[in-house]
Ligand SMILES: CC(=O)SCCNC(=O)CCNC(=O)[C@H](O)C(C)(C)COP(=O)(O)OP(=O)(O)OC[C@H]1O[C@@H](n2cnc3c(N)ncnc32)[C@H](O)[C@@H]1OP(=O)(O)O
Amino acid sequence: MAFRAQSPLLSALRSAQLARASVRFASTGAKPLTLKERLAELIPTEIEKVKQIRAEHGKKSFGPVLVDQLYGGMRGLPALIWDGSVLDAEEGIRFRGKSIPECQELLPKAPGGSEPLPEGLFWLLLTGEIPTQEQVKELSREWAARAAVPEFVEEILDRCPPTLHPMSQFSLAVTALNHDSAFAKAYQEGISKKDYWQSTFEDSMDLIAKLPNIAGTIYRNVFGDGKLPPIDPEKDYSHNLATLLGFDNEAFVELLRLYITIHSDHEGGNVSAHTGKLVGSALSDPFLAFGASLNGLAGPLHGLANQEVLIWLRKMQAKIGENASDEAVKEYVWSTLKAGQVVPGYGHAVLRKTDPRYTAQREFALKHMGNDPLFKLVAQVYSVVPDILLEAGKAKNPWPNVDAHSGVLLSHYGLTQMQFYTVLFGVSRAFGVAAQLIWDRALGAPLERPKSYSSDAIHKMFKQ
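Could you put down the structure of only this chain, in the form predicted on its own?
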């Protein structure tokens, strides 16, 4: 029997599969690899895979670019490589090919917990592999060991007036961490390009590790007594974050595990992800790149949307009361639309079905807080708004997105300060941005420099 030779790309993929299998089997015997050690194994194979993809498909077109896409915020324009996740309009987000329910099932959990640990999600984003419980535990310990924030950064936060928005404080602190950047130091010393990923990895690990202390300091300075408890090296990332914020409810810890996981990454075209990648392409270190991400996330069309949802829901509840009828909810929704306003939390630039992140939060609420009056209102809104939006012709996608639910969950456990919600979003988004920055440096991603056109140039181009 004759066999066809495999293409170089298939051979590379097969080699990667065998490498993953060897790690799985090795984990039962010798000491498991650390995340950095596993990355060092994966990078050469991935470099070869990218070379083969470019050799076989580099001259192929994704399709034409429409003038409307240029004027419409580049919606749907294929222009980026983003490895951590891909967003499908019909089925939603997949992290390295795995859906949110699959992540909930497969990723390691804390003892007695039911939600995935973000440590495992970060491992998945970087390697495409499900880590062992031991590997996740070691990652928790490493982040705890790296968690201390430089004294001068603490002083910056302590000197911020409480009237300065928490996201502005967050951006200041993250940008200031650049003072101790391993990448910036290595670059100044003339490190080889093939080793850029290693110092980027170190900075990314430090960035993620220090975010709970930064977020906790901001929260307690603005809304509390300013005193911060120590990090517990034997607790997971979400547990320490909850403690630093002043919450010791185990259900709230479980919520943070879910929240960070589902908010971590949403492919590369959203403002925070794209900004981090763009700034990183200039070889700005991860602290500078992610500081820029946070400034994008702070915008009302991105990370601040969950606040608007909660404000709208509370206004509705104040007007129609608790346990109102579906008819009363419908009337309020119509009054919002007739006033020229949007229903916050509904619609998405890409999705055309209910956001799986919304569904995951809804299932959490049904399990832990089914009798919460505000959650009941969220459920009512979910049952009536899509039909109203379709009837009104107000949305291509009349279904809820992630912001339609998250604020209600946080407020249920006592985190009612809406100005802080985007900080938690930022803590989460660091996972996806950092993972891509590491791979961009490992694969030698170039400086981003797309071509722009003036309106006059467009007019002349198509003038008959």
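Superpose the two forms; the largest set of C-alphas matching within 1.5 Å is the rigid core. Positions refer to the first chain, counted from 1. Predicted model only: the values in this text are computed from it and were never measured. What changes on going to the form predicted in complex with the ligand:
In this overlay on the rigid core, Trp334 has a C-alpha that sits 2 Å or more away from its partner position between the two forms. Put the two forms on the same core and the Cα of Met316 is off by 2 Å or more between the two forms.
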Given for the second form:
Amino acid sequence: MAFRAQSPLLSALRSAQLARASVRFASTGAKPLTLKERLAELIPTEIEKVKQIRAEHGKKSFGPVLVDQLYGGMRGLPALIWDGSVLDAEEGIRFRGKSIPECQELLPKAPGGSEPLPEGLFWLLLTGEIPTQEQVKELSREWAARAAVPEFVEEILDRCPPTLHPMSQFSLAVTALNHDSAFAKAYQEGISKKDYWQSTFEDSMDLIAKLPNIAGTIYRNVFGDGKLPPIDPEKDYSHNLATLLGFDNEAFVELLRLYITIHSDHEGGNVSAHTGKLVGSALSDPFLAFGASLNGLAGPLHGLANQEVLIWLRKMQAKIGENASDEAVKEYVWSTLKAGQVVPGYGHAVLRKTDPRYTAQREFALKHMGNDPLFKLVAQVYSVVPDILLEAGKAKNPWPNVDAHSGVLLSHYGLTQMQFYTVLFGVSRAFGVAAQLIWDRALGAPLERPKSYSSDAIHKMFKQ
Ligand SMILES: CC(=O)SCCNC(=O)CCNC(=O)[C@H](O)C(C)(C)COP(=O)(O)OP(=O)(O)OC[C@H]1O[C@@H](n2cnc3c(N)ncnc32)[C@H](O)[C@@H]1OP(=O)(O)O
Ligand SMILES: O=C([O-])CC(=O)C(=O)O
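Could you switch over to the form predicted in complex with the ligand, since the one displayed so far is the form predicted on its own?
Up next: the whole complex, starting with the chain shown before.
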């Protein structure tokens, strides 16, 4: 929740809560609150806040809905509540009000590391607060303890042909985790609505915790890299993910910390986030809801674009050679457009400037791999594509998005199998979707069911 614009009553309530929480640390010297305990404290205030917003503003309008918005993919239509992050077209994403550079500065880091730990980001997404070092350490341990995947899910993955796309395998495995859903079980046992959030929280924690093992199994099955090593309970989430994928390079671990943080959430309207929220609104458990998110993320206009960027760059290199001139790159970009294809990694449904996630990855590349030939090509493409898209005159945003840069970073460290890239995006996106699912159930969010119209109905409506 953004706690910035609050009534005096709500701020007083919240300050009292925060004060109580810190007094509890100070006076008892007890263990700091766990994420679930802190959430339990925040939920009553948030329920009151939403009640108050609805009482005060419930009948106010955001403005007209245009017929073009119905035909045009609902661009700009205010339609969803999403608390973890808000996207500004010019400035890019803020997680609970914090920009990417602010998160890089404020969130806890691993010893010796300089990138934020995704554990801290998850805490921030859920509570709006920056956790302590001790709290993220506890979260790393908790996720490590929950990381094991049921044997039958491993068997499902082992039986997938290596030709089945890693994203399809990922979605199958996540959906199958529903077998052990705490929410589904509690619902069958007749749980009260006010307790929905607790089992949703448990499932969400299990979901996030099990993703590294699932991703590692898919990677090793498809790309033939031997058996999975065990999770180390004393290591952080990204470190364990890197190990499971077979990488022991500390710079790669730092990359994963940054990667998961910046890919975690992008407000609620993007395909994967909205799908998760929609499916969750039917009280499908977090595994079913996030499995659906993954199927949306697997589309080339959304998360698959990071794979598409690398494929496109490699094809370009094959055609015009390495160290090609700007002219040759421009010609290749034009040939893509003239063939009726999109330039992958460029454009965005909301953003109208360079994606700050692109900038964060570019800065990482400048720090760690300034001389990588593929990074140089990515930078060269950045210097020519926006002008071409402007000249072509169709794309509303000619600037690069997050996917234009992620593949080159992964491939620099040897993760060259681009069909796998969107799986890492999916591991990250679970953080944002899970955080909102928990709040949706805590706040009693209703079944989503907007109104649809036929073209005939619209035609008749305006004829009169
Ligand atoms: C994590 C993410 O999901 S980030 C996005 C990842 N996707 C990509 O990078 C794929 C390439 N980009 C695109 O296809 C688009 O820019 C999208 C899907 C991201 C956004 O789509 P929209 O909001 O519809 O974009 P926009 O309003 O600018 O589209 C207008 C026209 O420009 C075209 N256009 C937009 N971006 C591009 C591009 N990168 N290359 C060529 N044409 C483009 C659209 O295809 C559309 O053409 P049409 O009128 O013939 O249908
Ligand atoms: O916001 C969007 O529509 C797409 C995107 O960048 C994301 O989901 O990360």
